[in-house]
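In structure tokens, the next block holds one chain alone, the form predicted on its own.
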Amino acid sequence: MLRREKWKIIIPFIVPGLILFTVFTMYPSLRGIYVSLFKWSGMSQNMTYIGLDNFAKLFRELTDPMDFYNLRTYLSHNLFMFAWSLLTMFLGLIIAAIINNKPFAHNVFRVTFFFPNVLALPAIAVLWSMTLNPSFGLVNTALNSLGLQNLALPWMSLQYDFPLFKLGLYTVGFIGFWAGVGWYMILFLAAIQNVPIELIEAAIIDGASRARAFWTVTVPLIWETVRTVLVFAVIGVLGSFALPFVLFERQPQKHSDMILNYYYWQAFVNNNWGYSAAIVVGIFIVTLAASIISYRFFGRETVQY
């Protein structure tokens, strides 16, 4: 009787969320898988069933070095952004550790680092596009006024060569770094603050420095958070779209576009919705596999305290 009464209370709270999740998440996802099996312009009711041809085309573009689009180029950009994400995670962890020790004005620094997360990514892109404008941007203006004209580079250029990639792609990575470090800081700070201070003090009494106590005591105790943040980073990198799209004026740019930008051009410019759906399904499979691998290879025994 008590169990039945409990479910009478629980179900009214579960059902609305379940309906919203089904309508706005599950159905579009399953619909995308269905559409990937068709040739469809997205502008009519005529859908031609072609089976796995869209996936065969995707695989051919991914593996053929003579293909014009060469999806490996776009995926290399995503991989480059993942390297930036790892750097962002590391710095966010260090900042969280420093702020946890409550230095002078630590609350001000915490708010300052987290502030970019209040802004939407398109707004951040517009802000930095003006700041880094080679003609009137704040960065180059300051460098020129200091007599450092050689350092006043065309930061948004996709023709200026840099090691491995164009300079504009490094700019995208830096902006993502600036925007994301505060988010990682907050996640790590919340985890660090739950670590019992007695364990840290015991390590210090045993002769460990604060840095050693952090890496050998604190980090293992927050490893679940580290692993979860790593999965978030993988998902975020494969979902990168807004920054290059806004920074480079909503035009196809092979030297800066990510895999989702390619999906966008196929769907909304080429009206090739079946193939674009296959791209998204491929991204989902890669994201799922990367998440499983992250949990498998970075998993370790959970420490309870």
The other form holds:
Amino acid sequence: MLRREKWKIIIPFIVPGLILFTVFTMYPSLRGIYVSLFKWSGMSQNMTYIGLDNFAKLFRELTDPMDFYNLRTYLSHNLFMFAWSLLTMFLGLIIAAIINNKPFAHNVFRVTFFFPNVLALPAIAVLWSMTLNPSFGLVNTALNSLGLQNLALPWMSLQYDFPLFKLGLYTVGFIGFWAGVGWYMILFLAAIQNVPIELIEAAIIDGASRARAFWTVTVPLIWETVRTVLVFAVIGVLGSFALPFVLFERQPQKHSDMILNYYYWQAFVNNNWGYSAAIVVGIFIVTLAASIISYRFFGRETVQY
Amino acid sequence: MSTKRLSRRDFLKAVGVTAGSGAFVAALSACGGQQVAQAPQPTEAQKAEAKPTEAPKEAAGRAYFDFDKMVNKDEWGRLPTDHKKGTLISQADWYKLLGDPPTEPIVMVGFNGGWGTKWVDIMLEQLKKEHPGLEVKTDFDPRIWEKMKPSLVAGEVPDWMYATLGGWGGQWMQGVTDGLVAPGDFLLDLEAYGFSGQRVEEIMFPGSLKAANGGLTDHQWTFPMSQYMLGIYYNTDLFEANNWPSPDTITWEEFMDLQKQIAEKIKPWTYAGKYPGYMDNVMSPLMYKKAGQQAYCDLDNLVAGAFNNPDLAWGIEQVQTIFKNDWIYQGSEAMTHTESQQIFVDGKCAMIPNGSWLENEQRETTPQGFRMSYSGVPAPKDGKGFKNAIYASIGSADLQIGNGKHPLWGMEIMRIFYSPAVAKLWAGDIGTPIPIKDAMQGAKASDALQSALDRLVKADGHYGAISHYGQWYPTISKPWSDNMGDILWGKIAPNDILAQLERAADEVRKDATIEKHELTECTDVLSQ
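Having seen the form predicted on its own, can you show the form predicted together with its partner chain?
Starting with the chain above, the whole complex follows.
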């Protein structure tokens, strides 16, 4: 009886969210899987069922020895962004640890680091593209005025060679770092603040340094958060689109496009919505696999305290 | 859809670059004042090519379209079945066919970009003056093609569309295939608004309807909106002070020597590195002038091996030499089009690959006294293409009549677009002529525009580097556009990129699910 009464209270809270989730997330997702089985221009209701042809095409393009369709090139850009994400996570963790110790003006730092998260990604892209503009941007103007002309590089160039990738892609990674580090910092800070101080103090009394206590006590205790953040990073990286899209003027760019940019081209330029849906289903499968892997292989026994 | 020809590439903003004729000069030179283009005469090429429009071959009414595809069969059925092609339908008779305004609003949608929407206000004024009680619902948006997709899929097609089908309207052909577009053949015989006694077809700039129609010949599916020329803009004062000739008065080989001279004083070029396709305004005409028209027709017709053409490779290699020689203003590769244009008007380099909108686009930020001139791309000594051919659009494929609730009213909106009042606004305020014969409506031509008009006279109706495969088969042009930066900077060899295009063409050839098109005539001269 008590349980039934409890549900009477819970259900009204759940149902609106469930309806929104079903309509705006579940249905489009399932519809995407359905569309991936058709040839469809996306302009009318004329759809032709073609079974798994779109997936066969995706597999063919992925495994083309010449990477003619640049799919592996695009995925390598996603991977590069993942490397940036790991760096962002790491520094987010370090910053969180520092701020948790409440240094001077820590609240100012916390707000400052988090601030980019209140800006939309396209706005961030526009802001940075002006800041890094080769002719009037703040960065190069400052470098030139300091006599450091050699360092005034064309930051947004997709022709300027850097190790493995072009300079422009490093810029994308840096901007992603700038925009994301505050988010990771907040997540880690919340987790660190939940770690009982007694455990840290006990470790220090036992002779551990602060750094040692952090890596051997705090980090294992927040491992759930680390793992969740890792999954977020994988999802975020495979969903990378807006930043390069806006930074590079919405043009197809071989040296900065990621897998979702290819999806966009197939859907909106090549009118091949069925195939673009297959690409997204492929991304979903990879994301799911990455999530499972991260939970299975990075999973540790949850530490209770 | 049937087959035929049209434009090679839809330039950077997915606007079809199409060919034209000296009649473009006629339109522009109709302006008054001192800086007026030469009085236009039909060019020899035009005279040779001039012939009556072929499509549509059958009578109007039901024969104008597959009747079953029309959404509003009642309204479409009002078209007279006994109408003879080429016979004027007076405005009064047209209004009888139109009948009273519908009780619900008619719908016009379009792109809201650099051209603004002032011209839409003028259209609305005229529509309401002619049809009291008519209600018009408008939606003009910078991303209208994305905004409209759900409505189109739901079968709610606007009555009149501007750049709505696909990005910047670039996929209008798919819209035709999907039955979203109503044919506008009947419109061609209606009395043009503000041009008493003349049919719409008669007031149109010669070649513009054909150019806009993307090579389709069964019906007039799409209508042109604006006209522009593509090529090289150079700093006039700088060239005059140094006695450097205009690029297109010398051969390409001499032009390469000239660039060497220029480089001793100033960087010869800037370009929009973020839109490297701007440099294609030099590369494609050069490839055409070297390889000739037949080579371009072969590309469109998917002739096996057409891309493996050494003349095309030569054109690419020449442009690569410009980059290899460091004749590019530092940092250009990271600039947008407006940033590189600013470098040019600030006098920091000698030339820029661009289009005839350049002067207007930079008007607000051009230092007082700066003069620019247009030049076509110089022809190589032993080129097979027409030496003075120009790379231009005489009719961008932007406007369609929707196969929606009120296709006849969509036709009426289109008729109003080609009115003197709208033309005057475009010529004066926007600085771009719409494709009707008297497009300038008394507006003066600037120095830069005048220099472009001079080239149009010299072009004698030849429009080079026009091809369609990019619009017909986007997968072929993707390697070209994706690799453009690498191509320019010599990071991919000419033969390698052409091999990629050939492979993409081969895949299209073999793919039976892709609808094929074919040019039935191969010419660089367009006539109505």
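Residue numbers count along the first chain shown, from 1. Please read these numbers as outputs of a predicted model, since none were measured by experiment. We call the rigid core the largest set of C-alpha positions that still match within 1.5 Å between the two forms.
Does I10 show a Cα shift reaching 2 Å between the two forms after rigid-core superposition?
-> Comparing forms between the two forms, the I10 CA shifts at least 2 Å.
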